[in-house]
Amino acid sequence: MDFDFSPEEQKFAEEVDAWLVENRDPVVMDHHRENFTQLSDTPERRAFMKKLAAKGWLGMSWPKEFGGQEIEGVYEYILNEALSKHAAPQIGKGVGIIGKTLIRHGNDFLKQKFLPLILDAEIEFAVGYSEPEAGSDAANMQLRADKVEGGWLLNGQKMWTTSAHFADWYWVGARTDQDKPKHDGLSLFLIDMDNPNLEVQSLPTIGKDTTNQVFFDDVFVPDEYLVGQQGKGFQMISEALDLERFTMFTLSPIANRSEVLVDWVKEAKRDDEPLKDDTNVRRTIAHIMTDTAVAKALSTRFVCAAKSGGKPPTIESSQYKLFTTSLSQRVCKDALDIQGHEGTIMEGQDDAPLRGRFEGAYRATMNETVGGGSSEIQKNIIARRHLGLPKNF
């Protein structure tokens, strides 16, 4: 396995990094937003995405007939990691989950309507899989879609839809067949967020950001907005998540936090003694840096599996997601332990170490082990598909 980028890939990485330095904007790029840095939820951040579109960096791996460049997905990985490193919004759900699924499974109407808007950064999507009784187990979703003349009527509720309070369109999974096994009765729809029968209620999170619950009351969806084949929604959801988990949970924030912590430890003192000389602190730092290197290896393994073609890298995706989101939380917790009681001082309060970055980051990481498929779901995938074990969670 070759762990290095090719000369062309390395040249692209350097080009992106230099462009981001040149286009540095503290309003758009803010490390204190933590995992919500990926969202294009403000006018300034949507304007930034238009710049990426003008550079031709959206949809690079898409087929040329749909406006892409047909280059390998590793370029999108490189771009996302660079954006994450600079705390800029990432290319997001439109290019990945929605765009790639429409290219594979969407009808001509949906391709012609949405793919150009995605490439021009003219549209933002919310993704609705989680529900009150289903958690992040997509196969258990119960939002009901009943066939009527010319379309479908949707009734029920979604939970934890992160972008629903600013998105233009809603990518939604719903149960279209109540009698089939739970994996086979789901379908995907695209819904205009301005639909008057759709109610969005915002929910504050422990990570100081906003997610939403969404209520459906006879929401009518025309037939042409059914994505792919009826009843094959779960298969499309799984395929998209397998390909996109490494873009949803990039490694750069963890590496950034580790570097920030190391630099702080080099200068900090406790009881007039340098923290860098404390054996326990040094051991903790060594564990963090070692595990960060392991996460880097897992991400490389994932990318190599994706580049090799064939079936989606399901196992590699789950291993990467499970390990990195857990590591992200551990890095923040270890940082708070090292900082002692001062580590609990929140951002904006006097004497907060590093402006309270790790206190806020630790709360934000609570979302990471749940979003995009919880850690329990990832363990199930690895246990059943890789190790041949029975389902335990």
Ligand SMILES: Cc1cc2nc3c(=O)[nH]c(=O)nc-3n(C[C@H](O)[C@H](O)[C@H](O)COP(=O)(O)OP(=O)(O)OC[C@H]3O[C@@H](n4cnc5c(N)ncnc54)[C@H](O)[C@@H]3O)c2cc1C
Given for the second form:
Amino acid sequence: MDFDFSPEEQKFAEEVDAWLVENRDPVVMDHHRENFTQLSDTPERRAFMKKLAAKGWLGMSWPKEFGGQEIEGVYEYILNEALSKHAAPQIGKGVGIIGKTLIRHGNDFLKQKFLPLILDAEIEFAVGYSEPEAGSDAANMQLRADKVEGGWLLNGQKMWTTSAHFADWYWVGARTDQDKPKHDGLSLFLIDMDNPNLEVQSLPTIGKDTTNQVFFDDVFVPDEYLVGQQGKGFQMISEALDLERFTMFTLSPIANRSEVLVDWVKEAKRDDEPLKDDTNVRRTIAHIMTDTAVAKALSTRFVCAAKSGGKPPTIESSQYKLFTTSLSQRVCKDALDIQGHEGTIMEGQDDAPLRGRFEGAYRATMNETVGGGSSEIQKNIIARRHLGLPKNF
Ligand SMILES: Cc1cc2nc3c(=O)[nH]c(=O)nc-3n(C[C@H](O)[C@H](O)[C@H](O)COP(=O)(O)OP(=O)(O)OC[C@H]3O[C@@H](n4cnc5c(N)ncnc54)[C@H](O)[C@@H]3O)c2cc1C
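So that was the form predicted on its own. Now I'd like the form predicted together with the named molecule, please.
Now the full complex is given, and it begins with the chain already shown.
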């Protein structure tokens, strides 16, 4: 297994890095907010995404016939990591999840309408799978889609829809066949977020970010906005979730945080004693740096699997998500322990060490271990698909 990038991949990594330095915009690339910048919408952020589109860096792995370059997914990985290292917004759900699923399963109308808009960074999407009784068990969705003349009428509720407060289009799973087994009765739709019968209500999270719940009251969706075959929604959602884990979780914020912590420890004192001389602190830092190196090796394995397989690497992406989100949480928690009671001072308050960065980041890591499939579900995937263990144990 070759862990190094090829000369072309290395050249691309350097090109992206240099471009991000040259195009640094403190409004959209704020290290303090790390990679959560994609969760808020500003004109500056949209302008930044248009610049990325103009560089031809959106949809690089897509087929040429749909405006892509048909190059390996590793280039998207390199781009994502660089964006994350510079605290810039990620390429997003349109390119990574919705575009790829539409290319595989969408009708000609949907491909022609959405793929160019995605590549030009013209639209933002929200993804609606979760409901009050359907989180980890996505197949249990109850949002109802009833067939009517020329389309479908949707009624019910979604939970935890990130970006619904600014997205233009909604990618939604709904139950189109009430009598079929639960996995076979679901279908996927694209819905204009301007639909007056959709009501978006904000849901604050334990981190700084906000997600939403969305209510559907006779929302009409025309026939042509059904994605793929009726009743095949669950299979498409499973594919899209693998793509999500593959594209959405990057290592750079963790590496950045570890380095920031080490730099701080080098200078900080407690009771006039340098922290860097404290044996416990040194041991904690050594653990963090070792595990960050392990995470790097896992991510490389994951890239190698993507390079050789052509398909989203399911098990590797679960291993990677489980390990990195828990490491991310541990780095923040260890940092707070090292900072002592001052670590609990929040951002914006006087005397907050490192502007309260670790206090806010620690709360935000609770979301990381849940969103995109919780840690327990990743363990189930690894246990069953990789270790061959029985379904329940
Ligand atoms: C910040 C944030 C943003 C999100 N954004 C979106 C979004 O944009 N779109 C969207 O559709 N969803 C989104 N989600 C929802 C997220 O995907 C779900 O919260 C997640 O899948 C867990 O579902 P749940 O909250 O219903 O918990 P539940 O499924 O009720 O699970 C509760 C607990 O039980 C555990 N558990 C459940 N089943 C099993 C099992 N079989 N074996 C072992 N343990 C199990 C879970 O791991 C969890 O710890 C978001 C969530 C958060 C926190």
